[in-house]
Each structure stands twice: as C-alpha cells, then as structure tokens.
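What follows is one chain in structure tokens, specifically the form predicted alone.
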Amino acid sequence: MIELENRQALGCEFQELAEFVLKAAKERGASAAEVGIDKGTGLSVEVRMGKVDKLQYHRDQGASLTVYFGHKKGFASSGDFSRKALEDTLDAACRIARYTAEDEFNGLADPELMAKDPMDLDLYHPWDIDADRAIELALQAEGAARAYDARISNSDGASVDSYAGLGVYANSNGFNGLNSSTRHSLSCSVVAQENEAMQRDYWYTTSCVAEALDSAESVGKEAALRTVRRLGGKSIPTCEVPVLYAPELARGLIGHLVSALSGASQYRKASFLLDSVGKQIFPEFLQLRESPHIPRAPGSRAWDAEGVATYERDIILNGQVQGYFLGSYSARKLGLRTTGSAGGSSNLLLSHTEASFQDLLKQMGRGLLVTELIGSGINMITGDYSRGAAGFWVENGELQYPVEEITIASNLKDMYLGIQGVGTDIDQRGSIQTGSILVDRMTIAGQ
C-alpha cells in the first residue's frame, strides 16, 4: 500500500518542527517568518511491449523557510529535517535577507485572512497496491490497446502511478495547517500504422481515490481507438471556419485566461486582459466559478500557499470579469486584497450551454474538431494565438476524416467573445473543468 506510515504522528511532528523554526526565526530578529514542510511516497510502474520498463519506489521530503526583516526577504530550503539542519537553513535565509533590497510589498498575508476552521476535503485515500498489481494493471491496459486493432503496431507504454503526500504550512501570524492527499493514475500510449503512415495517441485516468479510476482495459481501448482513428490524416486548404475544442484541450483556453488574470501579469502590465474587472470578455451566457471546497476534487484546498482561507467566488459572471487571481504580494502591488490564490487557482468550473458533444458538432455544421495541439504560440501581452493542430474535419455536423499538418490562429479576446457553446461532456480530471468549447471562427492554415 502506498501511504504515509503513522500519518497522524508525522503531522504532529511536522507542526512541532514548524513552530520550532518560527520561534528560532524570532530569536534571530526576524520580524516575520513562514515555513513549509512536506513529505511524500510513491510507486511508479511503466511497461512497454509486454515487458516492465520501469519500477520505482520514491520518497521525497523538503522544508522551505522564508524570513522577513521588515521588508527584506530571505529564502532557503533543506531536505534534512533534523533541528540542526533546519537551524543552519534558517541562518542561511537570514543572511540572504540582510543582503536583499527592501520591497515594500513583501510580507505575510494579513492575519485576519488566515483559515480558522479548515474543513476536511476528503483528499487522502491511499491505494492498497503493490508492484506486482501495478505491473499487472499496466500490462492489462497495454494489452487491451494492442489487441484492439491489427494496425496498432507499437507501444509507447502504459504506466501506473500512486502517490501519498503530507504537508504543513505555518507562519508567525499564528497559522499552522496540516494537509494530506493522494493521487493515482493509469495511462496508455500506442502507435498505429497503415501503409507508410503512423500515428500516436494516448488516454489516461486519474483520481485521489483508486476505486474511481477507469478500468485498465477501458483506458487501453480508448488509447487505441484515439490512435487508429487518426490514420489517413491529411491537410486541408487554408480557410476560416468554426473550431470545436475537445474537453481535454478546452481547459487550455481557460488556463490562458487564468494566466492573463493573474496578479503578476496584471502588475507587470504583461496581459492582454489588463484592468479587465467589470469588462465583457465572454458571451453573457457564460460563467466561470472558483470552487475550492469540492470533496475529492483535483484542485480542492482549504487554504492557499500563504494560509489564507479559500472561498467560493465568481471569476466570470454573465460574461464579465469579476476578479483576478491574487496572492498577498500581487494584491499589495495592485492596491487590492488577496483572493486566496497564492500558489495558483483552485477548482475552476465553466458553465455549459446544455449541449452535448454531438449537439455542438451539429451546431458547428462545417468546421474543425481539434483533438491535439502542438507548440505554444501564444502572446500573453497581445492575446495572439497560433498553434499547430490535428483533429477532424466536420461537414453537416458529422466527422468526415482526420486532419493534420495545420495551424489554427486567432486572438484570444476574439475567441472568448466568439464562444458559441460549451458542452456537457465535462472533463473532470483536472482543476479546470469544462466541456467542449465551440469558437465561432478561426483561421486554419493548411495547404
């Protein structure tokens, strides 16, 4: 079983170590301090062409210490949890702080914002699995993929991963929080060949609860299906048509939004959505909500990386921006209040338009379904968007043939405003959860 032994005792030990560090920092004259202590254990298995390619047990641990002398900041880290090592690390952080320039925006988050009574989000579920069983599952996934179609000629392998982690964050504002979580996954990637043409694709399942994973056989079959259906791909003439993003790619569009609305992008004036609160950037029928407290969800957390209590809020309401993603530093730079977003966003849920994937295909009529994106041609300052892509050409709401060797281009502002529908086929495997997204028009550069 991949789990942390004596988890409760270990958590108490880490919280005591954190208090020791905070007290020692105060004794050294620090006006404020914060400490993070983490430990994890995991199992990773990879098989390829019916043979074990990798078997790895891993353990990792680390302590990160930050001290403040007024507005001067010092940081140091250690993989050794002995009190002597932590004191040495703290001394290093103090030396660094004394030589750094003052930054008036440095400091801990405000004490009144700390999480007071954090809820249990049910994120810790160790998997009762050993190496033999993990290998068996990986072989089942790869075997199902290779048996799916005679054109599956090779394999990039199948993998099973299980991880359990525990962490403590504490600061001199009186916060000392403990959390633990697990994550498990199973994936498969294969290669198909027809004549001289070859294609590769994959599929995966992931959850903090092993029982919630899709079966190994279904993952393998889905990987094979996605691979085989790409055979016979061709380019298309350059055109301007609607584009439908599959759910696993649609989350990337929301990811770009998060980057543009992040505090760092705002105060650095490096965003195509500068000063956008209150502005219409999506159609009125769309909402984007941050929900940090969904039990067992990938992006759930009771507090952020600064101990600030997380909370439900609208990011986009009726198509208008309601707020940014701010930690305490970026909030101070902007003259605003932290949104509990230090360390990133929590679960982001995009509303749908009650349309299934098939409904969106019919709504699109003629255009491109995108199932793969290549490269990262995105200018976050201007919003210009250009990426290599592959997918399927659509006529009369029906898939016609696979498409490859094309580039799709537009501007993210136009794409967001041009969203015509969001599907009910929501991909729940990540912290950004959305269905397929239909964009009214993009330029397809092909032949």
The other form holds:
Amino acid sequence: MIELENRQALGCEFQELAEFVLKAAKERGASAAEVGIDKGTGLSVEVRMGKVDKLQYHRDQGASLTVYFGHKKGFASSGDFSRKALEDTLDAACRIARYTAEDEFNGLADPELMAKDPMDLDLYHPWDIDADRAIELALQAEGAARAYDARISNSDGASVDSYAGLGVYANSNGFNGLNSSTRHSLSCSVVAQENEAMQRDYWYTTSCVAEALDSAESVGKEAALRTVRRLGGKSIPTCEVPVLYAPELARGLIGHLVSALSGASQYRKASFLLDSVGKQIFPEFLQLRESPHIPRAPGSRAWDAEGVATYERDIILNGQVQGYFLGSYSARKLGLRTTGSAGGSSNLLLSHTEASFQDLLKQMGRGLLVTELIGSGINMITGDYSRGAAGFWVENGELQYPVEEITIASNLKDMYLGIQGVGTDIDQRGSIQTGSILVDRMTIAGQ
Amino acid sequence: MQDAMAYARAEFLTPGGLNQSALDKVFTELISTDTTIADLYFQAARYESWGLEEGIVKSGSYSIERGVGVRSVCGEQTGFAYSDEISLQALLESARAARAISRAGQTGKIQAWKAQIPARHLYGLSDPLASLSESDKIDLLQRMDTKARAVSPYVKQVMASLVAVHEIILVVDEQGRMTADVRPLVRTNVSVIVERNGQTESASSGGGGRFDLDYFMNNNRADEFAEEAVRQALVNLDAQAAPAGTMTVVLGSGWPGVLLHEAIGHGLEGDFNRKGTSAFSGRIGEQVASKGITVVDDGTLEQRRGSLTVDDEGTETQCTTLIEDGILKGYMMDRQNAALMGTHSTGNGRRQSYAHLTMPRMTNTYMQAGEYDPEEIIASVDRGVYAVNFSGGQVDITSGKFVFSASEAYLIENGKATRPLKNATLIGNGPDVLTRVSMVGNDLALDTGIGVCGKDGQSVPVGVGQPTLRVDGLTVGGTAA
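After the form predicted alone, can we look at the form predicted in complex with the partner chain?
Full complex below, order starting with the chain above.
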C-alpha cells in the first residue's frame, strides 16, 4: 500500500507546525504571513522488454513560507521540517522582504473570502499495491502492446505509478486547511518498425482511484495501435485545410485560453485576449465552465493557493468571455475580485456539439487529423501559433494515411472563432476536459 | 584554500556522523552479488532569486534543497530511493529499498574508500549568492529596467530576474570512489513588452554561467541584455507572416545551435541507443552530415553553463566527438549505458537532483567552424529564411523529427536579408538534416548561457553553439504563401 502512515496525526502535526511558523513570523514583526507544508510518498516501477527496468521509491517534503512587512514581501522554502530549520527559513524570508520594494497590491486575500466549511472532494484513495504487483501490471500492459502487431519491434517500456500526498496551507487571516490526495497511473510506450523507419507512441490512464484506471491490457493495446498506425508517415504538400484536434491535444487549445485569461497576462498586457470580458471570442454554441467541486476529478479543490473558497462559474457563455483567472494580487491590480484561481484553474469543462469523433471527421470531410504536436511555437501576446505536428490525412471523412514532418499554423484568435464542432469523445484524464475540436482552417507547411 | 572534498565532508559526512564504517554498512546493505553499479549522491543546493516588474523588485525567494539519492544497478535494472534526511538510519532504509531490484544475496563486501581529485577545475568554489550585496543585486535589476526603457519609448513592461545557485555534491560509489564538486550557477533574464500604434510584441534576452554575479556588472553586460531584448521586440513589431513550406534556411551563429541539440544531440544519448529506440541507433560509422561537419559535446569549457568538472557519477567530463567530417563517431554515455554497451562513460551522467535518477545528458553541444563568411552565406540564397533567434525546440528521438521555433527571423530575397518575419516553427528530420548543410560559417559562437534541457521530466542546464549555417531544405511553419 502506498500511503502516508498516520495520516491524521501527520495532518494535525503539520497544522500545528503551520501555526508555529505564523506565530514565529509575527514575533519577527511580520504584519502577515502564509505557509504551505507538503509531504508525499510514492512508488514508481518501469518495465521494458519483459523485464524490470526501474524501481523507484519517492519521498518528498517541502515547506514554503511567505512573509509580509506591510506591502513588502519575502519568500523562502526548505525541505527540513525541524523547528530550527523552519525558523532559519523564516529568517531567510524576512531577509528577502527587507530588500524587496513596497508594492501596494501585495498581501493576503480578504479574510471573508476564505473557504469556511470545505467539503470533502473524495480525492484520497491509497492503492493497495506493492512493487511486485505494480511490476506485474506494467508487464501485462507491455505484453499486450508487444503481442498486438508483429511490427511492434521494440519498447520504450511500461510504468505504474502510485503517489499519496498531504498538504497544509495556513495564513495569518486565520485560515488553516488540510488536503490529501492520491494519484495513480499506468502508461505504456512502444516502438514499431517497417522498412527501416521507426515510430513510437504511447497511451496512459490516470485517476485518484485505482479502480477507475483502465485495464493494463487496454492501455497496452491502445499504445500499440497508436504506434503501428503511424508507420509509413510522410509529409504532404503545403496547403490550407480544416484541422481536427484529437481530445488529448484539444486540451492544449483550452490551456492557451487559460494563460491568455490569467490575471498576470491581463495586468501585464501580455495577452492576445486583453480586456476580453464580454467579448465574443468563440462561436455562440460554445460554453466553458469551471467546476472545482467534482468528487474525484483531477482539478478539484475546495480552496485555492491563498485559501480562497473556489466556486462554480462560467468562463465562456455563448462564446463570450465571462471572467479571468485571478488570484488576490492580479485581482487588486485589475480592480477586480479574486476568482479563487491562485495557483491555476480547477476543472474546466468544454461543451460539445453532440458530435462523435466519426461525426467530426465527416463534418471535416477533407483535412488533417492531428494526433501529436511538438514544440511550443505560440506567441501569447499576438496569438500567433505555429507548431510541429503529426497525424492523418482525411478525405471524405475517412483516414487516408499517416502524415509527419509538417507544421500547422494560424492565430489562436482565428482558430477559436473558427471552431466548427466539439466532440463527445471527452478525455477525462486531466483537469481540462474536452472532446475533439474541429478548427475550420489552418496552414499546413510541408513539402 | 579548501577543496571541494573538504566542503562536501563538512556538509554531509561530518554532521551525519557518516564515517567510513557507516558507509561500509550502507554499501553492505546496498550491494548484491549481481550489482554492477551502486552509488550515493549527496546534494545540498541553495537558490536565491530576485524579480523586477513595473520598475520595482517585487519578489525574492530563497530555498534550500538537501538530500541523498541511493541507487543500485544490476545490468539493465535500477533500484532507487532517496531521503531528504542525511543520516545513517535514512541511508540504510533507502539502501534496502533500492536494493530490492536485485534478487541475489548480499555480498557484505567492504570497500576501500578513496577520494578522487579531478585533474582540473572548471569553476571556483565561492558562493555566488554572496558575490554581490543585496542592494547591488537590486541595483543590477533596476539598471536593466532603466536601460530598456531608455532605449525606446515603446517599451511598456520590463520584467527582469536574477538567479544564483550554489550547489555541493558528493558521489560515493561501489568502487570506493568519493568525488566532490562545488558548482556555482548564475543567470539573469530581461523580458520586455513593447507597444506601438496598438500593436504589442515581446522579446527576452539574458545570460549566465558558472561564476559570480559580478559578471553581469562588468563590461555593461546587463545593459547589453536589456538593449538586445528591446531590439528584438521592436524587430518583431514590424514582422510579417512567415512563408509556409520547404525552403533554404540560413541559421545564425550561437543560440540557433539548439538545432544540433534537438536534431542530433538527444538522438545520440546512450540510453536510447542501448535500447535501440533512437533514429541514430546502430549508425556509428555512417555519414549523417555533409563532409567537413564536426559536432562535439564538450563539458570541459571553463565557467560555461553546461560545463561540469565531474558529472553526477563522479566521472570527469570530456570533449566527445559526435560527428567528425560528416561521419557519426560516438554516443554520450553514463556509467550504466556504457557498461551495457561495452564502452566507457563520457562524463555525461547527469541528474536534476538527488531525488532523480542519472541519465545520459548533453553538456555544451556545438559545431566546429567552417570557412565561409556569414555574409557570403546569406548572399548565396535567392529566396529563403534567415533565422537568428529561437525560443526552444523538441524532438521525437524515434522518428527523428525535430522542431525549433524561431523568435527572430528575416526573409532572404536575392541574397539579402530583408523584412522581418513572425515567429514560426521549423521542422526537419534529425538523421538527414545535417546532410543538407551546404555552407558552414567561420563565426562559431556559443550561446550566452541560457539553455535548459528537459528529458523524462528532469531539467538540467546546458549550452549550445554553432557557426552560421546554410541548410538546403527545412520546412518553415508560417502562414504566408
């Protein structure tokens, strides 16, 4: 079993340590302080070509301390939880704060915004697994992948990971919250060969509940299928066509939206969606909802990184922007209220257009299905987008042949407005949950 | 003067009461009859960073990372555990966990401990965090802000950062070797946002290496970084859509060497080649680049960001020839992959921290200079793209396809670099891209000390470099016809 021993007692101990730090900060003259204390334990096994490759035991812990002297701020962190070490870390934070400048927007979030009666989001489910059983599962996944097709010639391995963690966040506004969560995953990556050319692809399953993981066989088979179908990939002539993003990549398009709507990008005026609340940036049929309280979901949280209570809200309603992702600092800079987004967004659910993946292929007719993106050629200030891609050429709504060594380019503003459909094939593995996304037109650079 | 070993003993062994008999106990627990490599990696790192925004230093942070990683390798198999507590008890627990990889019995073999003193040291022992006073650090950041704003009235935002790291490591291995290293690392970065007629652009510049912070104070280096960031951002304000399609590309010298890092560097790391998953697997002796092209990975350059006196397995770094006169010569190795492939470590065994496993990683990867004048190279192209700055890259080592994204590029028309082009990603095929290099410049330059390489979730500092190159046929990912 991968779990934190005496978790309840450990939680109490960390909450007391947090109070100790806050008190010690006050004694040093700090007007406000906040502290995070985290600890985690994990097991990671990797097998390759039917044998154990790596067996790793993880044990991580860290304390991060922020002190405020009026509007001056200092931060320090340490992995040592002894009271002596925490006091030294606090002294380091105070030293830093002596040299930083007054910034009137610095400070804790308002006390009335703190999470009051946080609900249990059911995120802690230790996996009753030992190294031998984890190895067995990984071997099953890799075995299924290697048996899938004679062209699977090699393996990059299969792995099983299980992690259990506990964290406390407390601040001098009286908030002291305790979270615990687990994370389990199983992944497989294999290599296929045909006529000297090799291709590699992978698949994975992940959840906070081991029972919710896909079977080792299905993960192995999916990894093999995805690898084999890439064989014989070629470049295509440069053209302008519709592009269908597979769900695991469509998530990235929403990720760019989150960056562009983040408080820091807005107040720095470093966003291609500057001052966009109320503006139509997607087609009318598109909705995006932030839903932080879904039990067992990967992005669920009752409070954000400042203790602020999270809440359900619309980010995009009928294609129009409803709000930004703000922590208390960026909210004050913009004259707005924090949205409980310090530390990032929670679960984001994109609406679909009641189209299956096959329906979207038919809707596209002739174009490119993208199944891999490499590189990070995105300019967040202008929205200009240019990335390496691989996928499949599509004619009459049917896959024709694999495509590689191409780039796809456009501008994110045009891509968002040009979305023609969102699939029901939702990928639930991450905090951003979306199906495939069909974009009306992009430039493919190839031969 | 104290040496690195004295620092390491005082940091790790003396306080933890880890004398030779304690280490004997740990290795007795760690080693089995089938163990091929076993090591302890002690690390203590102190990080300090300062961040300026809107003309003031708003944030600062200080952190300490300290612990020990324990590894046991039996052939292809690795067992690993770590602890942030440095004590005999914690080491014994980690050793038992790591050793679980082996099914064989213990050996109980006692080592004779021997401190290894590297033949040469590539950087000093002094603590870069203490190399400038706090107020000088603040002044340095403010100077970059002032300089950037003075260069152009279009500058709307300046963000500048200053980071200093002081790290002490000690590697103790199954052969009884004890090797220490004290590693300084500093880095500064300045990003600007410019706005003109409602149009916005950004750019950044910076540098660093394994030396003290006063490096940035000397020779107006901080000013130069600020000027460079503003220059690039203003160029981008005038940029038009880049062309789409396969064409001749001229790559500038220095940082565009990220081409080599992605196109061939990763594919020549020992682990992928031992496993046979790299597009370069089994191709030693084959021609993978045009005649006259030589590419090396050199960890021995003094004070460079990617350099190390010894790698994270205690092996002295070297200058490894990867490609010589167009022929593939060798791979970059750590101890495990070298042993499995019947060769020696090339001093490329690196890890992000004590909590991560060692892998073969690059140090400073660059191409040797050729004979052409850079202007001559540009003049040779009728129509193409001249790319001088990049924001990063990525590679699929199995298919060999790699990308790198241009952040400053120009159209070449009739032998002249003309209008600036918007950011565009370039894509190519690693095993043949260097066979399309038709001209190599005489202007070899290394980057300014900004590279970070990511692999399997681990980041390490690296360097790249190259002379100006003409590549006949790279796919440029623009949007224009």
